[in-house]
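One chain comes next, on its own, written as structure tokens: the form predicted alone.
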Amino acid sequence: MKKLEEQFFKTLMILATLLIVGSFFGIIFTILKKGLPAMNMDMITQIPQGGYYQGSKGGVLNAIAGSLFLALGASALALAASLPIVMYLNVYLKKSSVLGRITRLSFDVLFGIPSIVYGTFAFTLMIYFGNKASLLAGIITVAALVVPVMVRTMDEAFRSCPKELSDAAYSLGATRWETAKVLVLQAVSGIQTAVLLAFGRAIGDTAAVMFTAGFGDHIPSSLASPAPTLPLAIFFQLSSPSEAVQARAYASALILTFIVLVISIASRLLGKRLQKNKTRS
């Protein structure tokens, strides 16, 4: 009966991981074989030209730059928010603590809120003070979007850190804010996988932007411009009745793609010489 119940579960987990797997591979094929034909240079060094969602030339050179200037500078604000948060839950309060139970319970409602809201939420603060989309709006609402994913990430790997570490810092005369400072050093990889969740979350965001970021056929000028971004371009283009951008919109999506893959392998080759910082318990 055991012997039974355990093959049934390793195929379970089988069919779950080929399904995962074959999801994956579906919808890389499927941005490959319509994105692929309408590819060309024009669309990675040209910003849309006149009629562009009717069919006339041009790219989304606007929209690369804008959801790299909003990722990155979400990514880099939420980062300055969550680290201090995690250092103070995992440094300076105790681990039966209220206050902490509390926090990570928010945190963890936080996660779950739908991007949307976020985005109503900042565009009906953004109405009642008068101001317009801009990428500096973007940049806030989707920082306050990834910092719950940022905080629950860097919590986890802080949480696995080896507690003789903490008490071999403390022994040796070590404050709180310098034994919190070597306790980043051990989490510096779990910090990376957060910072590129973050990332990969910000880039591919559309709800939120729409109502903060604005759009525009130009490349962001200053935090004060609307900020075009790839999923918003993508959404447009499939919104066109011209087929010819309609298969644009393909090629943004593998644009898109290809800039979350690009960054994922470089933060793994990062990582791993990061890794070098981090003791074995």
Partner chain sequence: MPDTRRLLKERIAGTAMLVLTAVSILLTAAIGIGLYIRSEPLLARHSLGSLLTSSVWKPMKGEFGFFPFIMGTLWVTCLALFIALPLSLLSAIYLSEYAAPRIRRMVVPIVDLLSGIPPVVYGVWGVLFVVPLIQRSAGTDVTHFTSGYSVLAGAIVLAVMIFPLLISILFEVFSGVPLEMKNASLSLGATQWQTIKFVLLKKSAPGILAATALAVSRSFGETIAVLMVCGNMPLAPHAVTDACYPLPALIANNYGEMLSVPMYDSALLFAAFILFVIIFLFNLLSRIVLARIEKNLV
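Quick caveat, the model's predicted, so the values are computed rather than measured. Numbering follows the first chain given and starts at 1. Compared with the form predicted together with the partner chain:
In the two-part rigid motion between these two forms, residue 93 and residue 202 are assigned to the same rigid part, each C-alpha being placed with the superposition that fits it better.
Can you swap the form predicted alone for the form predicted together with the partner chain?
Below you will find a single chain and nothing else.
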């Protein structure tokens, strides 16, 4: 009887795991099946021509470029904001510090806030200050969205640095700032994971850029110009009644999925490389 129960649940577990793994391949399969037939060189080398959304020629190069600019800008900006925060939390503050606890709590809250709320909040600010949707506005909004992701991931990496390592730096007469820089070297693979995680989140996010980054048929030429993004391009094309345009949405989804998967796989491979200098605890 005991045995039977265990067997039963074990089977369920295997089925659940298969289902979850299967859903990944299911998604990839669906996107490939629908996206590949609509895929062509124009999609990735052309910007939309006149009447594109009614089925004329063109591609989504504008959105590919816009998404890459946006995700790069947002990740860089977010890194510049998060790294000092994490250094401060882990080196300048004591473990029991109240400020540290409040900060971590508020990042947990920020982490949970949906991107649509970031988007609407940013847009109300933009209306208030009279700004138009632009690449820069998108970058700032998405950066705010991914800072909590980065802080969380990097905080974990810093916390797992052995205490003896910072002691070693202190013993050599290093200041806290200099010690923090040593820990950055130690946590470098965690930092890299955080950046790639944030990049993936940034490039895939739709709700935060919907109102803030704008959309256009051209590759953004400056921070002030509107930035079309892939997720929005997919969304718009999919809403079209024309089947040809819908097919392009599938191709665009394929492109986006491809970019994201390449990044995740690259980050796994890179992560192993960067470990080499790390001091093991």
